[in-house]
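Taking the form predicted alone, here's one chain by itself in structure tokens.
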Amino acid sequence: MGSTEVQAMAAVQQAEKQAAAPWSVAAVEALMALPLPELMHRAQVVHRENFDPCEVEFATLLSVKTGGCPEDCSYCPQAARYDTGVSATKLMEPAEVLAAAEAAKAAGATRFCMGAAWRSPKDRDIEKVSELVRGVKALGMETCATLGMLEGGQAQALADAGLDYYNHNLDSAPEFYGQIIKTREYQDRLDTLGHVRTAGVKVCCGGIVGMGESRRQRAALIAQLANLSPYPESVPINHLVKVEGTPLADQADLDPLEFVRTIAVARITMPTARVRLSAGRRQMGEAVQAMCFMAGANSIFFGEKLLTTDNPETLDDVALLGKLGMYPRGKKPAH
């Protein structure tokens, strides 16, 4: 083992001695710098202490209101200011949404997530989404929504409707955020998460990697998530999907192993969270996805679309899990 690797391991051990929490950026970065076999081993140990290592949660994401968003998120094809070919639509009718939820359940999904391209919904929008939540809950599925920024009363209304999870990603480290988004402050995102927690709804919160950030900035994102009190129950780690017409369309590719390292440190720092492979799976290929599962990912978005971008098809996901000897949540084979 080289001197750099020895130093990285020593830095991790020192950080762990100093405090179990909070996680400093330096401690997370030191984890990321470990030799990959060591990092993967540590992630697997934590994963096995908290989950069945062969089980993967299937969640389906449906865009119930697409496009026309006034924000300037540099990665997003739904921003009205970018010419990406995405047309703005109205909120879907309840019957359409419930039909999609029923199909997702039949295909093996246990959580149904509804996304709407709003900066912040109006109260009348919350009433309509609450109706959708109640309908999906009646099918026996977990529910999740991502609707933009919420006020406290809106979060409580969704909680009263039975919403299980609210997704509101931090997207990046605080110091990198301003390079990606200027129409919303980082604190706005933290405020929404606070309203969701106060209402008693579980938090789904993660970020996007591959937007041009440094390894230290990826570590800072993970530290920010891990130091939320409590940390999110669900942590989606998205790989940038480069969409023509957005400012990040020509962003250089992230090294796939750097993505795997990000998954591993998310697992280690947030032991009981569902760490989800989200956007960008189509470009990863089976080998990288398999490494992510070994690094502690245990949830995927399942289905052919993620809001407006392609996702591996359902049968491909089932086939991959079969090759790996893994299975969907609640479907453990009898031996």
Given for the second form:
Amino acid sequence: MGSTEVQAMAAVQQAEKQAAAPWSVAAVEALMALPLPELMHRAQVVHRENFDPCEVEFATLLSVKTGGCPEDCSYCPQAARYDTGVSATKLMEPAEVLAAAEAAKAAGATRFCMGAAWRSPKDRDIEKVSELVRGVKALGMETCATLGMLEGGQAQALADAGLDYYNHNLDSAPEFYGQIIKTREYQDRLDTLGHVRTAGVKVCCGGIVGMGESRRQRAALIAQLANLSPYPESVPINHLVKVEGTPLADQADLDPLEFVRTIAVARITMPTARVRLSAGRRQMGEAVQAMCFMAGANSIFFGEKLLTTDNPETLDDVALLGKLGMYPRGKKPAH
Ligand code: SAM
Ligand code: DTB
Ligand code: SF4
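Mind sharing the form predicted together with S-adenosylmethionine? What's above is the form predicted alone.
Starting with the chain above, the whole complex follows.
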């Protein structure tokens, strides 16, 4: 082992002597800098202590209200201000949404996540989404919604409708955030997450990697997530999908192993969370996805579309899991 690696190991051992949370950015960065075999081993140990390492959760996404968003998130094809070819739609009718949820369930999804391109929903939007939540829940699926910033009463209304999870991402490290989004603050996101927790809805919160951030900033994002008290039950790690027309369309590629390292530290710092290998799988290829599963990812978005961009074909996902000897949650083979 070289002297840099020895230093990295010493820094990790030092960090481990302290309580796991709060995680300092330095401790997470030291984990990230470990020799890859060492990092993967540690992530796998934590994964096996908490989950069946062969099982992957399937969550299906549906964009129930697409495009026309007033925000300026630099990565997002749904921001009205960028010319991305996404046209704005109204909120979908319940019958259409329930048909999509039934199809997702039949294909093997256990969680159904409804996304809306809102900065923050109006109370009458919450009433309509509550109806959708009740309908999807009646199908026996876990429900998730991502609707933008919420007030306390809105989070409570969704909880009363039976919402299981609310997705609201921190997206980046606090110190990088201002380069990506200017129309709302990091603190606004933390406030929404607080309202979701107070209402008793489980938190789905992660971020995007590959937006030009440094390794330290990736570590800082993970530290922020891990230090939420309690940390999120679901942690989506998205790889930037570069969409023509957005400011990040020509962003330089991130080394795929950096993405794998980010998944591994998410697993180590948030042992019982579902770490979701989220956007960007189509561009990643099978080998990188497989490494992400080995690093502790145990959930994917399943279905041919994310919100507006393409996801792998469902048959390809089933084939990949088969090749790896893995299986969807609740479908462990009998032998
Ligand atoms: N408007 C709501 C909000 O921002 O919270 C909900 C929908 S928004 C599209 C949900 C998340 O999708 C964002 O927080 C971001 O993490 C992710 N996302 C959007 N565009 C993306 C892209 N091009 N690549 C990767 N992730 C993306
Ligand atoms: C999350 O973290 N990733 C999903 C979900 N939560 C809502 C969204 C990914 C969107 C990718 C770009 C698109 O398809 O529009
Ligand atoms: Fe709007 Fe959400 Fe896209 Fe930001 S990420 S532009 S808030 S839809």
